[in-house]
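A single chain, nothing else alongside it, follows as structure tokens in the form predicted alone.
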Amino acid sequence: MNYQHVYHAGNFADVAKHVALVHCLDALKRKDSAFFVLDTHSGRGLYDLRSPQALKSGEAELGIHKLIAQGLGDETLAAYFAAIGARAGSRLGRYPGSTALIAAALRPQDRALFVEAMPAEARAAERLIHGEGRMRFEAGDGYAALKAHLPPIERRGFVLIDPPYENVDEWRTMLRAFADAHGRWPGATYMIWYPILGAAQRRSVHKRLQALAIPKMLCADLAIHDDEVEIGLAGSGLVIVNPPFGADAYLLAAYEAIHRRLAPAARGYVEVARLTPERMAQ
């Protein structure tokens, strides 16, 4: 595996993904009962935006740094800005990935498992990440973890599936693992991230997800570049299964706020829509 997220930390795709993540975690905390979180591709959790890799790519400059400079007072994004520690007149030195955001959201009664394929990254996360909940870090296969650890003893929970999509058969492997996990723990909230590389590819992703015939699927797509010409990463896509109440309206407003500030004029789009209904036809 060659993927190194430090080059991309804090880019527009991280922003889109983590706005939704923070919203889902906040929804879980509305009840006192414990919840369990599984992050299948966790990474190291904290990324130095002053590192040579981050500075070389410049993606954080056009992502989180630009958003903080232009949108810090936007109430729609207030929970996200608070979660990442954004402050007026101050640049972020480190960007918190999903592992750090999840850890910070845990209460003493909550539990999380972070799985990372690269042992060095898993060890770094264990050193860097702290929180009030009970946390476990594993170096291994995140898809295997779905089978090994679901369903948990907790009745409520959240599963984040955020692979790098380096392998040619990644989609097939991911969809099979997700469908199996959902079959064993159907009441959890699942969030799957996918890149938007082009219009045809995005339609194919939606079609493959719909073919699983799993109810309560919400897609939330944010593109800051036009996707008619495949020139690289045009956008960031999510499918959320069993989204919290009000997620549709919230993500539409939040993604439009991000799009206004990060997309070049008249480029890209926002789409938040239900892929599948509340109940599937028998």
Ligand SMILES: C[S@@+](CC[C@H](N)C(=O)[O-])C[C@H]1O[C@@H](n2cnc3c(N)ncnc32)[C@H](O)[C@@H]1O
The other form holds:
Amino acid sequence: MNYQHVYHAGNFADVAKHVALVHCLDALKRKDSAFFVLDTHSGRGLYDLRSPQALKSGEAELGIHKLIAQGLGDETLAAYFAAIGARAGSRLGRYPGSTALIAAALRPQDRALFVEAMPAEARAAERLIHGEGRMRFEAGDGYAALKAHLPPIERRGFVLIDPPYENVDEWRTMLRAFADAHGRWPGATYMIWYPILGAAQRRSVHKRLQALAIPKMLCADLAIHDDEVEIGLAGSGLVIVNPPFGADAYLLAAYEAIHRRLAPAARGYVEVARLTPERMAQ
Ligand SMILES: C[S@@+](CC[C@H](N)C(=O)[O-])C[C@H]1O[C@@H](n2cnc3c(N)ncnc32)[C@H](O)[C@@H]1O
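Got the form predicted alone; could you also share the form predicted together with the named molecule?
Complete assembly follows, chain above in first position.
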């Protein structure tokens, strides 16, 4: 496994994903009853933006640091800026990843399980992340964890599936594991991240998701480069299954606010749309 998230922490795709994550976690906290969160590809939780790797890629400069410089004070993004501790005039030393954001959202009655394949990253998360909820950190396979831990005893919850897509089989593995998890815990909110590399690839991703015939799928795509430019990562995609009420309108506004600030020369696009209806036809 070559992927190291420290090179990409705080880039536009992390921002897009974490804005949606914070929105979904806030929605879960609207009720007092306990919830469970499973983060299948959790990473190390906090990323040092002054590390040689982060400075070498420069991705956070064009992502979170540019957004803070240009967008702090935008009401639409206020909850996200608060969650990452952004302040006017100061740069972020450490960028909170999904593990840190989830941990901060847990109340004493809530639980989370963080699974990370790289043992050193899993250990770092356990050392760095603290919170009021009950948390477990596992070094292992996130797809196996979906099978082993769902459904949980809590009736409500959230599952984040955020793979690095390093090998060609990952899509198949991920879709199968997700469909199986949804079959066993259909009421949870699921959020799956995917890269946008080009128009044809994005259409094919949407089709593969639709083919699962799972209702209530919302896609939220934010591209900061034109699809056909051979640039690597043109955009960040999310599918949210069972999105909280109001997520469609919120994500459209939030992604437009991010796009305005981060897309060079207004390249790219925002699309927030339902991929599947409220109920599938029998
Ligand atoms: C995109 S990063 C995760 C970022 C994190 N979710 C966040 O938002 O801050 C993907 C992570 O998945 C880990 N990983 C790769 N394959 C995995 C697997 N099968 N199970 C669990 N973790 C895996 C990688 O080591 C990497 O830390």
